[in-house]
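Presented below, as structure tokens, is a lone chain in the form predicted on its own.
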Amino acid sequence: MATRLTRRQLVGTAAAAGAAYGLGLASRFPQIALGQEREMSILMFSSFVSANDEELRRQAAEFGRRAGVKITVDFVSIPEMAAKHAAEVSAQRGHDIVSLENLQTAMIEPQLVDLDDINDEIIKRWGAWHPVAKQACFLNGRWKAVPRMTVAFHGTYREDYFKQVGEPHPASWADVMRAAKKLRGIDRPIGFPISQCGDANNTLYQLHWSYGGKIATPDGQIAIESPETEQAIAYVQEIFPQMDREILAWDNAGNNRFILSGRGSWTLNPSSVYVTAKRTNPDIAVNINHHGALLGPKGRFGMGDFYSFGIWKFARNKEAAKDFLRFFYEEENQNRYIETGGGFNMPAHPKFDRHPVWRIDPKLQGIIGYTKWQKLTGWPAPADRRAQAAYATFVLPNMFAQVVTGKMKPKEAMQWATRQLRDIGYK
């Protein structure tokens, strides 16, 4: 159920954006006649830190206050968001500006204007976005979408047990196989999903990735039947002993559960877990560290959940949509987002990767520039509907599933998700 945190009307005035010129935001608010009073309003996903959610709603807030605008920010769970969607779309109407999340633009591509123009004002301002920023936004051609940030599934661990064992932070995917051997042995296993949640496909497509392996060529041909999908496999059948079967059956909140039981030695996860353990469990924050994409036979992957701004077609008010995503991206204003994000966002744009947030607490240092390795969901095959429906039917989870639990040889099991891609639309 949609939750609406806050509803200001802010009335603007010939004054009040006189005040924002004199901040040298002239060129990029239209001047406001007295009297005159624009709306605009704004359908975001809730952030597992509240604190970037309220900083939205300042800048939302102070954005108004400038230009003249009565803004609404609605905040939504995840879930329930491509539900808005639809339902937006069905009736026309709905918010001005809509919160994105990894394919959501591509489904939605022909419900949103062209954002070629913000696009270009950030790229030639501070340079290009990260390569999966234009992924996931950059489609057909045209920017549909301003990029915003991204939840990334980097390395999380325990450094207490991997010394004790005798073990550095890993690299690679070789480190975590030796590791989990020697912690094994401790009972201090490693772990990570393999079951039908979002965190599996997270964890298999950078493990896919880094083995050679991928679900479908950049044109939409069926690829998973392959040699290097065989060997991620093999890969995948040789840790899954050092694991707790319950990884079978986790959810998303498995991992995070598994490391704060004080267990769990090493996932893949965004900080949460860190976040969570320095208020509810200092004991063991002080012995989580984190570390970035692990190298493969065939290079180093990393994937997340990556989150941008659109502007739907039918929008009451598109330009005041435009000049608050502008606002946003001011330098300072993109500082405090990022900054009351408390390092869990991690930033779209490589600019920011410097940002200060990240060296200020130590555990998160491992983590700087996690973007840069992150592809999108489905990659190299086309970012559409058949690359999300692969995600959300868990087709790669359940083929290593099907071969973990001696339900099928791995050939077999590659057979099996390829006629799954086929049923899906690829070729």
Given for the second form:
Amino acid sequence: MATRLTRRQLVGTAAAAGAAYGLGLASRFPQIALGQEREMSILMFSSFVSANDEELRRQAAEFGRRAGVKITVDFVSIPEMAAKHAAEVSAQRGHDIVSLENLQTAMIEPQLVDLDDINDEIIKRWGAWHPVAKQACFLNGRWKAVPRMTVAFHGTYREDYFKQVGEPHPASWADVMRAAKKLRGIDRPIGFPISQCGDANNTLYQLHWSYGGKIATPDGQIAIESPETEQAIAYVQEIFPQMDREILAWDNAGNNRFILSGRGSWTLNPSSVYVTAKRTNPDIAVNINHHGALLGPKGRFGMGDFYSFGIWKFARNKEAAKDFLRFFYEEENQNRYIETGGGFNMPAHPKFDRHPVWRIDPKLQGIIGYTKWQKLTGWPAPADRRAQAAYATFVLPNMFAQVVTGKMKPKEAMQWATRQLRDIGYK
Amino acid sequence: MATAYAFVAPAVVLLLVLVGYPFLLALYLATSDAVIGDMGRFVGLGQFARLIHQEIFQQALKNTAIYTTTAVVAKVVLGMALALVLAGLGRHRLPGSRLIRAAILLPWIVPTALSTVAWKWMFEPQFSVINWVLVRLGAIAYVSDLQWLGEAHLARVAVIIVNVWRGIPFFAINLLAGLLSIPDELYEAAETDGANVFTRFWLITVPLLRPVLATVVLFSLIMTISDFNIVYVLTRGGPINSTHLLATLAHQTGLITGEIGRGAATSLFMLPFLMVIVFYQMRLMRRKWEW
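For comparison with the form predicted on its own, would you give the structure of this protein in the form predicted in complex with the partner chain?
Below is the whole assembly, all chains and molecules, this chain first.
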């Protein structure tokens, strides 16, 4: 049966909708008030923990139902994302919300809408983000993304092997060196990649920082040739013989395989090794433990892959996209999202460092609050394309590799790294 | 006449859209300072001038030259040897020769990324079947003695081995087709005149195979020089950039770092050299061959 709306009814409905809108009742889900079905899509990284992806889908569906928005979530692997960004920017079409890793926010900043409003709401509600979140998402005085989480490169070690050689829970790089020499003696070596993979960057940047080294200054002046870098190189030279030479060829899964083989005793990695071991090799899992950022002569530094959400300027449904982010950052939804991550994905906001997921399992307690030590690649140099290029061309891992393979002396390797950084655009 | 043009038009439009437009866009990007999200401005040959001063580019260029030359030569030699064996099998009608011919195509048919992952496991020292066999044969003492992907010279050898393994079937099958088209009478006449196996190969087989050889070498050169998958999966250009090819460097520069202009210039750097090679190969292929 067709229903005819009289002019009086139409005016009344519009007035009620307007009043509801004005009172803020519909500000979260304006679509409900306006009675429109709209579409929105999210481009997302596939998580190592698939339950996290399922939870995001669930939240998206829930939001869609409440807001009257047809919402889709597309997952792609991490290496595919840069090409997806390039294609969508080039076409000026694609998803509405886009997932960003590390410096990707800075690299495509002009294509992203300002998200000051959402971040201000979150900061007002919960306080400031972890410093690394601001480093990744707050650019040129504007929030260009909403921080999501980090995959942290904390310590993963075999507690039984460490006990066997009389070594405690490692807390510093000096502890790791001392243990490494003893562990070599029982043929249970430690290992971290000095190769062309992201894990090598994530390990060696934090080691370099903890010795006071940096690739460049905040104003982009090359600073890698320094006594601090030389000390970091000396550390790596000393520890290299305690590791298997295959670390020179490791990819991102190399250290996972190493620990899961039962031979390896220590590495820096997210808790993926432990998560996999619990599923496939409980005998190894029961002996794995974790530790936080290691102390060096110049402080304690951490690193990892930092993830955030942005909204394209060319998004067709920006308001719905913002509303979804507000919905995602409701406390209950954040709690469920973190819970389904099983402790693998570390929070971008300190409020969630207190989440029970890291307290239920005693093996994860050592990494609580890791994010506060974390810096973004290139730090203290600006978060920009040059820092991304230094990361992508593996300048730091290759500098260390030049020395440990005997191709160059430390000073030559630092000069080599300087040339690479100059080619990238640093001054 | 109009009907003929109408029939050809869809193919021409497809070519213009799928080949012409991307090529012209790549040319523009290579002559611009474009980055992702900003089409940049025209800088002429500025990107190329900057590239040739970069150490990493110089190394990738050298690597590409060594990789392409070594791999193509190896594929010609081994492909020819395999084709001769297959031709011999066929000539003597040995059982299973058709099955063998089909089987040798497998490396070429299997998706490169997939087969390269298998090679990666074979080269991985901890679980390497190659090193395990070498230890059993007494060639090395420990499985960790040969770091296939961790030492620069071995990593270069490893990526070339995989490329050659993958490319041999393409050469073998094409050369086999060429071999089977050479009339037996020529060999019989040469044999009657007292020519030995090598003379027959050098004076009959090689000259008559030249058009086929020119074609497969041309295709292989183009495919090998722009190879990406093998290096990307096996080494990501490492260790210390020793296996970076222009294609992997272009991907790294253009997509990972977002400098689309410089990435396009990296991938187009070899274009003039390739065009010269294609020009001479095409001339060779156009020659009339009679026997």
